[in-house]
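Below sits a lone chain in structure tokens, taken as the form predicted alone.
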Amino acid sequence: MNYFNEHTVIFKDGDFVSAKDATTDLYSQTLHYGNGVFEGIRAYDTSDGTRIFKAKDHYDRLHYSARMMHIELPYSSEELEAITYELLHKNNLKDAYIRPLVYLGSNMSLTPTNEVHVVIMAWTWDKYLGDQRLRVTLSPYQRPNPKACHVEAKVVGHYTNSILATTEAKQRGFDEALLTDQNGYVAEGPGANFFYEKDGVLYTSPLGNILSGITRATVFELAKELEIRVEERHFTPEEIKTADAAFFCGTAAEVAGLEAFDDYVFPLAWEESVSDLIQRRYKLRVSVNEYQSLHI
């Protein structure tokens, strides 16, 4: 996939510059050790113009991730949101995926550095996991132990775990992986949170071993509007094989229905599930502006 062309503009350290001419530091601590943080955000062409979905929530989480990694982010959430709207305008983008990245300068030691760089990029990107329901498998890889790192922060280096899990699953003929935590309970997918449905109730893993997803929080909001009960609790992979339906959710993936988990095919027709209601309401939510979304 081509993420940019000769006309693409990115934001980098206070300026809007050509993507093809932008450079980075080969001695960057982020490049060598993975100490950097990022976000994944979407903008939608709504009935009220281009709107970034939950921009403040995303940029607040970027600040949280930076604090956890001892990185001083030199822009407020409000400044980053305004910059992002300007970036979309300069690239004539209405429906877009947005990638803010905070990366560090030269530092070969294992200590924080004061050289902090901020780049924001945007491109047109369809749903990360596609539109078809997915076949997923239990990964042999587990999510990192939360006592080893800040698993709730979006840290560049954490995603080596995701690459390993997705690659291994695809090598075995599946669309995506599902990972457990260090105790063997289901955690999440490599790049998305996980919900399963049983008798009209949605179940998902509690925070602590997973990323606190913005889309995950939106699912809770939508479920409340639709009067669908959601329970956060620990559960085993075996319990999923009694579920009626299931889905992944994340900014890049949006709400992606699952067809099967290993050899277990979810028995409920998708169109008859509350998961489908969540998926359809999510599509509606992102198609209107923030004020309208509070009243649908």
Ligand code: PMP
Contents of the next structure:
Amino acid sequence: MNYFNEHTVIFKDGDFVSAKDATTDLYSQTLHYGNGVFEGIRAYDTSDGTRIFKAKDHYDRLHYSARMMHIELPYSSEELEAITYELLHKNNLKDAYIRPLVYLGSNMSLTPTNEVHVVIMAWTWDKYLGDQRLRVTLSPYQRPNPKACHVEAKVVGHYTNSILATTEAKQRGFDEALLTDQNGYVAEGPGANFFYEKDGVLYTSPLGNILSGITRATVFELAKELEIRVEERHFTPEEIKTADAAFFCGTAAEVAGLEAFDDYVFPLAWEESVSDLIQRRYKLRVSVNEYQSLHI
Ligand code: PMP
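Now show the form predicted in complex with the named molecule, given that the preceding structure was the form predicted alone.
After this comes the whole thing, all chains and molecules, with the earlier chain placed first.
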């Protein structure tokens, strides 16, 4: 995958610069120890022009993540949103994935770093997990212990856990992994939150051991509009094997339906599930700017 070409412009520390000429510091604390924070955002080509979906929520979460890691972010959420629109315009991008990254200057000690860099990059990216129903497996890896790090912060180093889980799942022939928390309850995917459906009700893990997904919050909103009940509760991997349907959700993955969890094939036809209603409503929600409570 080429993330940029010779014409691509990125935002870097106050300037728009050519991606191919941008450089970084090999002594960066982010590179050595994973201390940096980032976001994953999408812009959609809506009926009313290019719109960044829930930009403020994403940039507020970037601020939260930075704060948790003792990083001082030199831009407000509003400024970052305005910069991102300019970046999309400069790159002539309409439907795009946007990656803001806050990384640090040189510091080989385990102390906060004063030198803070902000880059924002954007590229065209299809649904991260594709459009096919996914075959998912229970990961032998657990999500990071919330007493070991701030799990609700989107920290660069946390993603080594995600890479291990996805790699291990793919090595066993699955599309994606599902991870438990430190108590053995289901937590989330390596880069997406998880819901399952049973008798028309959606179940998802409560906050505490998972990233507080902005797509997850959107699913709550859509379920309310569609009068679908959602329950946040702890559940075991075994309980998923009684579900009718299930999906992952995240900015990059959007709403991605599951075909099977290990040897258990979800029995309900996707088109008959409330999960499908959520998936279709999500598409509408992100792509119609003046979205109201439309009923499909
Ligand atoms: N969990 C993890 C571990 C993630 O990386 C992501 C993607 N940011 C999500 C959940 C979904 O979050 P969001 O809906 O805000 O993209």
